[in-house]
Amino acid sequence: MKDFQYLLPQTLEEAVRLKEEYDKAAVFMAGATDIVVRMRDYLLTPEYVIDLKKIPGLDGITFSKEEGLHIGCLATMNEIAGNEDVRKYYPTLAAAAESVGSRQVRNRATCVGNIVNASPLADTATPLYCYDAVLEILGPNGKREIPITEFILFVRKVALERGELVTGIRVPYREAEGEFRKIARRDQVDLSTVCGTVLKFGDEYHIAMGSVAPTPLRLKKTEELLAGKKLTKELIDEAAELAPTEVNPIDDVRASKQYRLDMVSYIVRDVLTKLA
């Protein structure tokens, strides 16, 4: 690991100022489950590490039906997975958070970090895509919000400008039913080969898949096919055939392209069958 200078700001404003000053030479650190590994392997060699953990008020999880769910940038996966409101009103997000790594990893890993890391296979991304989550951002020019579907631009590339950091995630509340699915080589402590979420909001469907393109994807054509229609076997079969045409997976060490296409079809078919 390359030597670096460790910085511990006490306020968000100080953190923003430091990141603006050092720009690409600095990285933010929250749970550190990804950044430390990448630094160890010399995939990331920052000159400055800005640790956010001493800034108060960033680890909260709050919910109301009027305001929806708010997840602070230091809220851990285990805190999200175990939160009563998340489990009751956003069960697919709770399931996704609980699927990440080991319990020890989930005690440190954060949901915001999982998204800012911008991995195509980020487990919490697909439920957040389906719930139309919004990223709350603070930077030198003040606050702004951006939909999660516009935030992740490519592998490890996000829509942050100089000096900006994500302070939290806001998830609107809508009554929904559906499931999160994770396909992996092992039942526990493994990266997703394919992950996906299928949600039904009344007569509307939201479907998102991960590890099948450079970014997580909403399957808009499949959603449009299903909208306002009764789930018959014929319609579910049609949706299961259409869904793989909306993704572009690769062959890698975890699975072939064809396997991933098959799993997208399987997830869509199986969850829709249970919702019918």
Given for the second form:
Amino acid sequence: MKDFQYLLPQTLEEAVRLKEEYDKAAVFMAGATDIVVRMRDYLLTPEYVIDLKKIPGLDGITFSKEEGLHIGCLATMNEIAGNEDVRKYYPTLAAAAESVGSRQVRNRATCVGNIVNASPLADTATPLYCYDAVLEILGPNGKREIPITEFILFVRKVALERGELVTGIRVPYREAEGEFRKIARRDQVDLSTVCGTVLKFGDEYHIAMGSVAPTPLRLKKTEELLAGKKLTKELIDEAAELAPTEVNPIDDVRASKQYRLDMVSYIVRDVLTKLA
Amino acid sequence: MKEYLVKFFVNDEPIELRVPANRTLLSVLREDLALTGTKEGCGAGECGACTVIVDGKAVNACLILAPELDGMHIETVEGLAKGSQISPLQESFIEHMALQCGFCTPGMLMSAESLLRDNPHPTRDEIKKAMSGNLCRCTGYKKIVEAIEAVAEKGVYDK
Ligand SMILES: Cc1cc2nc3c(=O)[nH]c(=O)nc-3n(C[C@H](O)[C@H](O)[C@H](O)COP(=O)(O)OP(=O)(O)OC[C@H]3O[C@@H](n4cnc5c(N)ncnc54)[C@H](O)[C@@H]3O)c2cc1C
Ligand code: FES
Ligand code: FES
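Next block: the form predicted together with its partner chain, after the form predicted on its own:
Following is the full complex, with the preceding chain placed first.
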């Protein structure tokens, strides 16, 4: 690992100021489960690492039906997966958080880190896409909010400007049924070959898939096809056929493009059949 | 190269060191403190050979940077035994022959220790899930699971 300076700001303002000053020479760090691996392999060689973990008040998980869920940027995957409100009102997010890596990794990895890392297969992304989650951003010019679908731009590219960091994720509350699915080669401690979430809000459907394009995707055409309709076998067949036409996966070490297309179709068919 | 003063505890013993930023808890334990029980398998969070308990939680020592150590309470496999008396969990591993080469064993023990503290009577599925971040290339896992079940049955971790 290349040497770097380790910076430990005590306030958000200080963190923003450091990042604004050092800009591309610096990276933020939360659980470090992505950055340490990348630094070890010399894929990432920052001059400064800004550790956010000593800033107070950022690890909270709060919920009310009016305000929805708020996940602070230091809340870990195990804290999210074990939180009563998340389990009750956002079971797909709890399942996704619980599917990340191992127990050891989940004790350190944060959900915000998972999203900012912007891997196409980030497991917590698809439930957050389905719930229309919003990223809360703080920067030199103050606060702003941005929908998750506009935040993740490409593989490892997000809509953060100079000096900006993510303070938390807001997930609006809507009563929903549905499932998170992770298809991997091994049933624990593996990256998703395909992951996806299908949610039903009354007669409206939200469907998101990961590891099938440079970013996670919402399948808008399939959602439109289903909107307001009763889930008959014919409609589910049609949705399962349409869904793979909305994604653009690649062949890689984990699976072929065709397998991924088939899995998108399978997840849509299987979850909709359960919801019918 | 800049160094950072870190004060932390390993198995309740206070330690003060100057460390560079680009080292890990794993390398500090093994190379500076001569605590070689904690092993390096992959160095990238995949195998669990480096599992230690930090502030009550099982984590991968290979993914923690040395300057982060300041203020941490770290438990390693060396801390399980009391003097020359090995712990009931360690005894159960021996009794059930839950190791062959033994390379994964310190990590297995620390993962099992943290599981049993949180959940003194886990089901077989809970054991398998909690231990899934620890790879073993020898035993086939069955005896490891049995060793954990047996020590749980004895009620050693009951609160
Ligand atoms: C063995 C192993 C298994 C894994 N398995 C999975 C898996 O199954 N599924 C999965 O999705 N991922 C997996 N991962 C990847 C990783 O654990 C997750 O992406 C994790 O959630 C990242 O969070 P972190 O807090 O560790 O991030 P860090 O490594 O600290 O940071 C990740 C990125 O986010 C940025 N960042 C962090 N916090 C902020 C903030 N508040 N504001 C702005 N930028 C920020 C950092 O600068 C960096 O670019 C695995 C990793 C390992 C090592
Ligand atoms: S050496 Fe740390 S997980 Fe393999
Ligand atoms: S006993 Fe050899 S790796 Fe587990």
